[in-house]
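To begin, one chain is listed below as structure tokens, in the form predicted alone.
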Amino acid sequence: MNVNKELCMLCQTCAAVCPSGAIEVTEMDIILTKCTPCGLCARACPMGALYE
């Protein structure tokens, strides 16, 4: 998955829905580790900031 940092508001919705715990949201960034692009985070993102 990729993150459009201009749209991302660091709300942590993506991390909350990730079934593999692969998303870490910091004060400045979203870190995607061990992502298995299932798309749940992209569908849950209220800003549409995540995409494949």
Contents of the next structure:
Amino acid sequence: MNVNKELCMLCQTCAAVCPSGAIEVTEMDIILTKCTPCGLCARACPMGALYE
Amino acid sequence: MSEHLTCDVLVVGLGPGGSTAARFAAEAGARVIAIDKRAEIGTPVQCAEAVSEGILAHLGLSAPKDRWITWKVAHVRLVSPSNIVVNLDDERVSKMKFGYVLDRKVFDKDLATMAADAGAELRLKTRFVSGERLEGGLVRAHARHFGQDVVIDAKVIIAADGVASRVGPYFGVKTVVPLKHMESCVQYEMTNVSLDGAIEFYFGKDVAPGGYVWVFPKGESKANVGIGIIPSLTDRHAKDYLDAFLASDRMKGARVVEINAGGVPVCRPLKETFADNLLLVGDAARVVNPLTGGGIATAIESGKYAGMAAAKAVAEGRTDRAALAAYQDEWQASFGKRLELFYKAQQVLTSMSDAELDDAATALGKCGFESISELELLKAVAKTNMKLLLKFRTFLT
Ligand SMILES: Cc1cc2nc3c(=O)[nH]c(=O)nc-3n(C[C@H](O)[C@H](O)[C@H](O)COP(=O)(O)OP(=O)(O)OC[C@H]3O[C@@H](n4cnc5c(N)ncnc54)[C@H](O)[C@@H]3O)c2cc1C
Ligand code: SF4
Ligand code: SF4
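Having seen the form predicted alone, could you give me the form predicted in complex with the partner chain?
Full assembly next; the chain just shown is listed first.
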């Protein structure tokens, strides 16, 4: 998964639905670890900031 | 360099749930450390800020502080997909309990301050990274603070770190939210909005699939205008729908002064909101009203019970599962049944077609009812409309 940081609000919705704990959202950054993309995070994102 | 701290109760997250837990644990005599990754409590806001009057009782306050309240709710308006408008502002309001639109930047900060005043040690800009169990019934949290490692050992950890809780998984509690139970939200705080004091809800699959658009006044012409959708019902994103609403006549002339985003877990609560040395509260425990997406009140109430349960367990020298189980009984007894009903209602709502939503609005327009709670609304709709009766039968018993 990839993130367009210009769209990201650091809201953590993606991290909450990720079944493999591959997303960490800190107070100033979003960190994506390598995953087998299931796409759930991209759909959950209110801003449409995530893409494959 | 790393810092090593010890305490009785470690609270992770200083939202309404965590601040209340920290306060009640400290008031009961526990040594409390409460951490939050933010530098400023309550900011950024990720909330539409509406609550019912009832929460004050749980904070041990008879009246809200004036500075918490931006609007007192006395008029509710529901708008169906075909624009059938239901105004709940007539005689039906006489028995209505007031609600408020809060200023959460002020409210959340005050709750955290109350925790600090009660003796809890607050540590901001301190992010929980991982956790582990130690010998002798202790738990350890690894956190980061201004580029440094902080190690905190505690007898009980209270996970109050919100929808994307990271604490639970380190102690054997799974907290992933299924997509169909995630309300994906965006909100604009707006000014120059034409308002008549009503809080408004707009429904429909083209408006907000699985959820609704809200307009909650925060002043004469200021309002929170937001949306929650269920992303499994659509390929588009919450922001796309909200921007479409902003382009409608309703929002003509309104201007954005702030943008927020967030997710609400609209599922059943976790089966177990406790484990050895661990309690989960608020969004982290999934104690949220799934119908409205409201979680402030339940975060506060669960936080209070968790704080008291943790302090009691520490005082009695036993912090295992069995010693902490009473926490779950307590919130279950207080609002467990209600959450289950609202969960079922939400399932019905998301399954309703636009035509059924229109029918429901028409039915509502005609009927009178005792009080305006979400439950009364549902009962009223079901009673006046045979087709919907089947879907709503759970609420009539
Ligand atoms: C757009 C939107 C609108 C909403 N509208 C309403 C409404 O009108 N009424 C209502 O009642 N509810 C509403 N809700 C829900 C409500 O905001 C939440 O239910 C409520 O805030 C939950 O409180 P909490 O204390 O459990 O968690 P939060 O308020 O989410 O607090 C969690 C805290 O934990 C901190 N944290 C997270 N991770 C870490 C970490 N790793 N380390 C340290 N700290 C961490 C965060 O910084 C945060 O301060 C809305 C939610 C959204 C997204
Ligand atoms: S859900 Fe979207 S906006 Fe929110 S943190 Fe994830 S990528 Fe960013
Ligand atoms: S694609 Fe799936 S596994 Fe990968 S980060 Fe997103 S939700 Fe997690």
